[in-house]
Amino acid sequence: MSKINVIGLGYIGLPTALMLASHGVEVVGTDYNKDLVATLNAGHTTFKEDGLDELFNAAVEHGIEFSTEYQVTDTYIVSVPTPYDKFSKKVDASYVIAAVNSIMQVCEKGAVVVVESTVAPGTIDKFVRPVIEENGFVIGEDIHLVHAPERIIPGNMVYELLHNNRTIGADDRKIGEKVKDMYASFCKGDIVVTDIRTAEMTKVVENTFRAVNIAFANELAKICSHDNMDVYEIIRICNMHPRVNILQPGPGVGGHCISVDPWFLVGDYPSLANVINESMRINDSMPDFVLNRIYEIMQEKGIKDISKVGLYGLTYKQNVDDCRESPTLQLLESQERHLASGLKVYDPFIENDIVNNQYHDFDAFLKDIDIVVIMVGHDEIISNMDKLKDKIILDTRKVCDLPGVYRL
């Protein structure tokens, strides 16, 4: 195996590379994003991340390179978006699509195409496999595929890419023990090698068994909120028994994984799926239902100008800078669909703004608002939780343990 050409370098391929190239594999990463590329090259990384700046140093020492070129090898790792079409539910394989044919171009005779990117199950026999072909190349003799979709979360990536174990999908076992050999340079967990169609199908059930658990708690915050019962309290007490686990609610489900990756099956097969479609729909409700109790509070407590109100963090989850996804921005867009605005905002990881009325100083932001709706549970906030005594708030994490707070 030669260098290892990383394509798309987000959230997911660049620490991939990072990794594989800090390990001694020759890496070159490639994006589109000529901005991206500029400020890796620059010796800069692209999002926070812990201990990403370690690694990214540690791969520069050992001679990654970065590109907005494909290039000449025989090992290509694909890890680009693979979004899904909101009316269908379907993945939007267009990414994939577009990297497989770019490599194609460059590829030499007997190249290894390992797609990282989560699909839904069959995307590489519908989508993929196609674009070989069209472009002249025999598939197990002139290009060798493989599916290993990644398995790492945003605030824990550098220490998951170490430990996690992996699923690696292949037409020829020879072919899959080549490309566990290659994540076994840096991976310390257990790696199954299979086919294509389970490694396909394994990581969005992963995805697909989170999402179900926290629509179950989700559920349940609403029917205590109902008929005034306490869900953490309800939630502890069942928890104690030996087979329950009930997870938290929260304001919603973001990310690039949970969020998404079951509606893969929804739209694949929407007759079949219906535990998995009500659950996505019950986790999609949750920023309306806490616009709806923010309302219930402002009546209450008989304040009316929603300028008064603030959302304490637009990240999708504690302690990143990820947006995607987010609560947040979905409970903003549910406002501007009922013809309301002025809710303010404020993350402190979010440096540039994104939204409206967002502020980038913790102590302004609080200076002008009555009602903290805390979003996201960052640590600064946790932290800080002596500066809200004067303040009504809305915890939808849970983090907060003054009196008089107000919960899902």
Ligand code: SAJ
Given for the second form:
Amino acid sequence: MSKINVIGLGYIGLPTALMLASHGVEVVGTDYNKDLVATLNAGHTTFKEDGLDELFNAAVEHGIEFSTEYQVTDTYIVSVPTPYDKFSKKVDASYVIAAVNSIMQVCEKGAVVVVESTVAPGTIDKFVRPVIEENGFVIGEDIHLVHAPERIIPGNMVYELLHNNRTIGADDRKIGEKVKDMYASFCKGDIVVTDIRTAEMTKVVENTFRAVNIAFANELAKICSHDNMDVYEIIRICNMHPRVNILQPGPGVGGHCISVDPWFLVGDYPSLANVINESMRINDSMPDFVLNRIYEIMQEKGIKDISKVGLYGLTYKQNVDDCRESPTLQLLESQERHLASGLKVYDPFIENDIVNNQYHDFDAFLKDIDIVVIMVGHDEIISNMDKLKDKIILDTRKVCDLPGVYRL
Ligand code: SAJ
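Please give the corresponding structure for the form predicted in complex with the named molecule, as opposed to the form predicted alone shown earlier.
Zooming out: every chain and molecule, the one shown earlier first.
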């Protein structure tokens, strides 16, 4: 594979393009967002992640290019978003379809199209193959199709890109092996080659497994809260059993993966995906559960003014700058739907104003509130717990051990 065009330079496409380039592969990264491409061409990364700047510099030294135009290359990697339709719960494959269609306008016969974006099982048959065929190409002869879903976790992306095992689904084993060699240029993990449908399903199942397990922890938190039991201590002790490994409850599930992908199975198999459907509902109920805890604490402490309550953290989890589907945003939306507002908000990772009453200084935020709700356990708050000594604290992440702290 002499030249690769990576389509979509977001949280997955950018590190993948940089990793390939820094390992000596000729790469052009393409994104339709002009500002994003201009930022990269000006020598800056577009989000924060350990090791990303170093990787960027190495890729630039190896000659990576960024463009808004699709390129003529022998391989394409598609890593564009795949949201879900909130009503039908089905995958919205429109970005993937548009990207593959644009590739078809420039590519030559023999090109390999690798879809990295997470898709519902069957999406490639239903939506991607027709686009290629409508453009006059014969799949397997003119164009080769591969699905290689990513597995990297925000917060540890660069390390996981290098070390995680990977799955490659291909129609043609020989093409699968060729794509495996491409990923093996940097990936130290095992790379399994299978068919496309299996690769689609494994990716969605992996994220669904985690969503269901987080839902179990969240349900336990509700049960324990109801009868004043310590869910964290109970989980800690249960996890000492050799075959039990319960995850942690939290204020909800965010991000663009765990809170999205399981819905694809609910959307496509509504009468079969019962545990999954219920799990997603439990996870989605957690921001309201936190709101209710805030109300209970305000009652108990005799605090009537909601503007005396501050939410610490806007991102979907600790030490990332990604707010997509974040529990804090879900909570604020729910509050607004009840025609209420006034909660104060602060997150050290979010420099722009994205919600009302948002602070950009930790001390100023603390000064104006009596109740701190820890929605995200960023390192900043963990290393500054002494600043919370005089506050009433609701800790939804079990990061604070100060006396009197309230939990889920
Ligand atoms: N969360 C909990 N309790 C837990 C673990 C997580 O409430 O015990 C919450 C987090 O706070 C967050 C959400 O779940 O709001 C999701 O975070 P996460 O760290 O579990 O996962 P993501 O969405 O950042 O990344 C996942 C990973 N998938 C799995 O671990 C199976 C990652 O490997 C995938 O590459 C990624 O989805 C993706 O792109 O699909």
